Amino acid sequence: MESSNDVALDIIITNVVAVFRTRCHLNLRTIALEGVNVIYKPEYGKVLMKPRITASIWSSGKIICTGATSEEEAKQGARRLARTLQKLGFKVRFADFKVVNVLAVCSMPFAIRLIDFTKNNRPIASYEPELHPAATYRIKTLKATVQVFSTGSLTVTGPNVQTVATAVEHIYPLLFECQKPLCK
């Protein structure tokens, strides 16, 4: 069987984390009384407000947006949470926006062994299953984590969108070479 590169893998966004900065100083007690949908946890010195995405407050102004399945709709969420706080009466000015991690899933069309995997791929992928049921694939240049499970599933982390896509093409390959057969 031949490595094709026609092979069409859909890669899953489950989750992007973006952060950004309001500029202004905000009240967490004021915030907790007065908004929506809102979990105010001193312990902590934050607040977690729920719209579409979910973010944790400081009271330094820094926000981080979890829980959106595209950069476009972290950004959309992130812009619709300062709106809210401008009308609780903040002087909010939407700035810095980053998105900071993107969490991927993917699944390859066979299974893998795991073994052989890393073996070839000694120096930057690590196998302990005492310790977790897939090998950790480590690509250093594109900043991206993949976790390779026996099944052929890929749990890709990286920085943006674009680069999780890159590392899937990356380590397809390598994969590729290390595929159970199938039973018969």
Second form
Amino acid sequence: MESSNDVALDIIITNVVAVFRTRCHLNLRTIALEGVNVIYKPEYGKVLMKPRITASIWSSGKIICTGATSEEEAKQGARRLARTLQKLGFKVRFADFKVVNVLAVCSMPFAIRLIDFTKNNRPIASYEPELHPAATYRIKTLKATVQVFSTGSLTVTGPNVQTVATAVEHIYPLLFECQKPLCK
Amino acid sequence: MQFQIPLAEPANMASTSRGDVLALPKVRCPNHPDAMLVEDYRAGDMICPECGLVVGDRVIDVGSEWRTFTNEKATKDPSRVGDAQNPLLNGGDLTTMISKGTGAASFDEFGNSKYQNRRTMSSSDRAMLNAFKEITTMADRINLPRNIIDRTNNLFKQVYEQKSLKGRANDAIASACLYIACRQEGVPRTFKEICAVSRISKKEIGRCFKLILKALETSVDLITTGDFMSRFCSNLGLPKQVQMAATYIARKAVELDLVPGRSPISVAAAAIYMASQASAEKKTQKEIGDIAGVADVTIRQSYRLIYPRAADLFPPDFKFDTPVDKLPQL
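Got the form predicted on its own; could you also share the form predicted together with the partner chain?
Let's see the whole complex now, leading with the same chain.
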């Protein structure tokens, strides 16, 4: 069967979320007033960086970076951000950088019968058409979640890029059984 | 305290009539020592089934003290034991409450009632009792039968004891339990219908629903279009013919997969629209959308998908008031 590893499947990583800590308390008002591209909300502040990294900054020094397209870029963007904060005068140390979530999309060359797919994978897959048009398949061992749409597109979220790739491989054979032209 | 002991015995003797192997009858028939005595609790006798000898006598009667007729609005209920216990759901609560006094002697000099402590009767289950009341109120609004309410109560009890959803509002959990119970009984209600009788938003009910399924490690069957047909059609006042036609259309549409990715409710609504437009009883999209809880643009979208194959979708023995090619095209 042609269900071997990603023969023609492009897994496109759309978002990488990472957290890191500066080991110092940050004054959000200063950042809001003196920084570029800052939106300040009373609970927490937000910063935008040119190559598309959005960071949510807490005054405790915890920062969440979203919007990167790869792990490397996430790290670079976070460093750039830390540099900017340093320039504003805070004693910033780049500590505990960790990628928390990776979101990828993938498209199958075939459409999928969601009802059959859900029936075959009963406790692991869940499909609530009223709530969301996709079937959600959670892989516990990998801690990854795959959302399967009836058009054949998938969105995969997982803790790192490797897990995402493994998840796609894992789920491919299951989807292959329930494709549209075959089990009509 | 004194009353506990005689109450225990009838329960013990009652269990023998159920064939409980462990509880041996305290008395035996002299002629048939092996026979299990049948208890006639109304008369207070233990009777041997073989020879009919009345062996036990003066057994405490566990039946009710007075016969109550529901049509009599007697202000005084002469029963001295209160309502039947609900052992499945409560913790077996046997506390006695002292109600507010009625005579003049129950008030002290300042006008306050003398005995005030009416609270703290079952503090551990108070939230649960509250939730049961809420469940009954909600179910009453959409006329759900007793078995669904009981199932909901059971689910709520299981979730409550597990404490994994403790932070969530009890009403949200109750609404989600109601939704699950309807599903499990084979008569699903849409989230929007549950929303209509509850103060919780659809989003929150959906979240609690997923959490409960995870907590109780159960799953539910998928909804189909046919589950809702009878309710929607009768709310719209459509005749049985149209309802059957709509059911057929919806089922066929899903089989032929003309509507991938559409919620079954939307497909059902579009099918009802098509069937009603082809019959004498034409309903507008707005009316159907109102009943089903779908937007009329959604019906329009789904209708556009099934319209091209309209001729195949109708049941073979359907009487057309408006022929297939004259169906409205939106």
